[in-house]
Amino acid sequence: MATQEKPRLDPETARQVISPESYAEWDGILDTFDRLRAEAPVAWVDADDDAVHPPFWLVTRYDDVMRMSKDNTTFLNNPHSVVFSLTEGIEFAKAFSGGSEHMVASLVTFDAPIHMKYRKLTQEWFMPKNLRGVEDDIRAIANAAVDRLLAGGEEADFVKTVSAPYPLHVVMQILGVPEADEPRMLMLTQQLFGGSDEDLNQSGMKDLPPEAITQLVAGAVKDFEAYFAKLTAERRANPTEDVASTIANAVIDGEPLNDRDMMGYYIILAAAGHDTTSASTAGAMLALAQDPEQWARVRADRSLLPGIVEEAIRWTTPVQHFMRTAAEDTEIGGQPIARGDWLMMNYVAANHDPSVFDDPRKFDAARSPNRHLAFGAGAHQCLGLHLARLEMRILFETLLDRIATVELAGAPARSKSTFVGGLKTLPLRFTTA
């Protein structure tokens, strides 16, 4: 492969691309973006002293993105981490796991051909022939969402009391999870995602140094593997019609899931299958509360729902990144990769590409088509889409029919993570209908 200069960015910006606080400000980060899309569209970070880290490429572009994705020979799960991690996280990853980067082993860090091997075991449970079985239980749920948000007056912050405990209950419910146990659930899931804000990880610290977020989220995984354990050796003993029981029986290749690999299943089901959905949802009810006409008019043209699932999904991003390693010399964008190579696929950056999506800053329910990278693409698609585009749906049917009008009673609030994101608060104000 021919040299060519490595086009890199200046520290404070590579600093900001992976701050957990830039995602929390967002609208600074949106605008480094639409710089580097220009300017830089495939760019090397290095690590400076106040952030060690392997150097990378980033990729802002939403072809170039999209191409990533589609390409998993090319652009590997593994060896290196599938999520963004300082050296002292990987290295810290590689004596919990026993040599591997990646603390826990699940569908999103495995590759061909284990990995749709691994995906086929639950793949049906989560189709849309599969999912209309279970539409009277997610709108019961969703009622009894919307019933606790009322209870507490004419205001409420809509995460707490809505967007993370409802598709938390659906999920659960799906899995085998018992609802007295939801919130241990909730809170190791906030400690595994949220590790660097101080609302979320538990901690009420901020600015915790690295080796304290690796801690916490190490022991967020232990109890997660603690817990499912035990699930494990109830469902073999006595089986039912659950996903953990599918999961705790499942045999590949003539052999059971090796405790490692199952352990895996089970949190990124139960973690990434609730907390992207809360996410999206709220930015939803964000975007809805800041327009009362769009409010009003959703509410009586039902037709418009599916334009606001889809563009609360592309407008949120909750997962705002994933790693790929290059299999081989390869280019990106006109961009020489070398074997070996980390790249990070940012999907905010994909979703604000204005070459793709006009005004990509706007709510747009109307916006068609609306090809965002959300939920990944590939072999490695979000398994859960439907089910996170059916709740959605769903808990929106109700909130229209319950609530008249909607606004902001306060400011809201994003979450300070790199890697999934989205509100941790939103205050609004309504009236019944």
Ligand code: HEM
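Note that the structure is a prediction, hence the values are computed from the model and not measured. Residue numbers count along the first chain shown, from 1. Take the two forms, superpose them, and find the largest set of C-alpha atoms that agree within 1.5 Å; that set is the rigid core. What changes on going to the form predicted together with the named molecule:
Annotation for F224: C-alpha shift of 2 angstroms or more between the two forms, rigid core superposed.
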Given for the second form:
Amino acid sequence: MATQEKPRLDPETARQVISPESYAEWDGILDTFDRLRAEAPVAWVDADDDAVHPPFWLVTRYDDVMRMSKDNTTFLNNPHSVVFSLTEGIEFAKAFSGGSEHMVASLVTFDAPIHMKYRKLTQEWFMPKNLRGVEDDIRAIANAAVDRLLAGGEEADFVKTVSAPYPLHVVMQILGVPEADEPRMLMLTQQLFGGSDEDLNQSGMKDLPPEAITQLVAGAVKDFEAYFAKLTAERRANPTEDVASTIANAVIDGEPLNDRDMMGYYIILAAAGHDTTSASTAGAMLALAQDPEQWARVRADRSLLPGIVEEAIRWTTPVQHFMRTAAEDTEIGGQPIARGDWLMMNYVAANHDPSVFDDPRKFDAARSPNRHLAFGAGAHQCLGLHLARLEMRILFETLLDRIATVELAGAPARSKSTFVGGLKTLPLRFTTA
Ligand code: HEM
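Mind giving me the form predicted together with the named molecule, seeing as the form predicted alone was just shown?
Entire complex below, previous chain first.
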């Protein structure tokens, strides 16, 4: 299909939808999504500069994103499933990995039939029944996080003291990474996925040319590999109940996982498990701090907590997009799509679709049903969704027990990122119970 026939976004809007700054400012991008859902729900985004990103279709309506998520035959995760892969980055990854466009192979880069074989290895581990076995450990980590918060007096940045470190501790614990190694893991995941926020990304990547960034990321992958090769050897010699043991001893089609696939598994869990849950946790606290009466209500009636958790996940939508590639000529929302076209499922847009969510910008803990798309849907639906909800529930139970009142002590700020977003600061004032 010729490019000029496509409903192409004007250059300013095209820049806005992939710009990390837009997601930090938030309201402006929500306005744009409202306009696009109404006027061009499947719109062609062409940067006119392939060095930034290859062109793609931006899909903003809930029903279209849901249909794409569930049709894993027509819409594939391969060859690349997030937009922040710069074109040079993709070329570098091919050279680095011997042909693949991914620096690391992982669940989000696989399609059927291999995807399910890999997913099944740990799927049971992440089910609610099994997670009961780690509840006490999570509660201890939550209590330690609240100790830290209270230790600093009656004001603190909730992100730095609680919502950022807490999910990191949990995911590292389930992966079997000792606490002393956590800073190193954090550094590595930031190098891999830190995006462009200078406050969050300690690696100084934003000032580097794309080639230097890809080399830095490749270095991070190598460091990860070395780290987890050691952990694998330990878990093969002495298996425990943790996820690292499950992966280290996994067998697919009669063969143990090769090193690259095993590292990909560790990396996706380490990377997917912390920033995401941190963002929804901070979002829940922001909503409660903005409405102190809600804090009092849920302190008195804990049955309100699951609604708050679920709405916080929709309201914040930490994972802002995933990409798919059309396996064949098809259509979405009435728009013809050619085989090989790249498409962005924008979860922020879908979760603010007013045809599904009344008053979508409002935090409404009583929203029911709340069938948001923050965890995706279909074969790739978030593997850690039960864990994320459990972590949030346990943390807020602990906070509600120990904190009587909470309010904002300054302006919160969102991070600059096109992929995983959320609050980077949340200044709070509180009184203890
Ligand atoms: C996949 C969101 C927490 C592990 C995904 C996807 C989304 C997502 C949108 C892609 C779904 C799709 O393509 O249809 C979130 C959010 C979280 C969260 C919003 C927190 C509120 C976690 C946690 C873990 C985790 C705690 C594990 C430690 C994964 C994995 C995948 C995934 C392994 C890939 C699954 C696959 O491709 O089969 N997540 N996630 N996530 N998530 Fe999460």
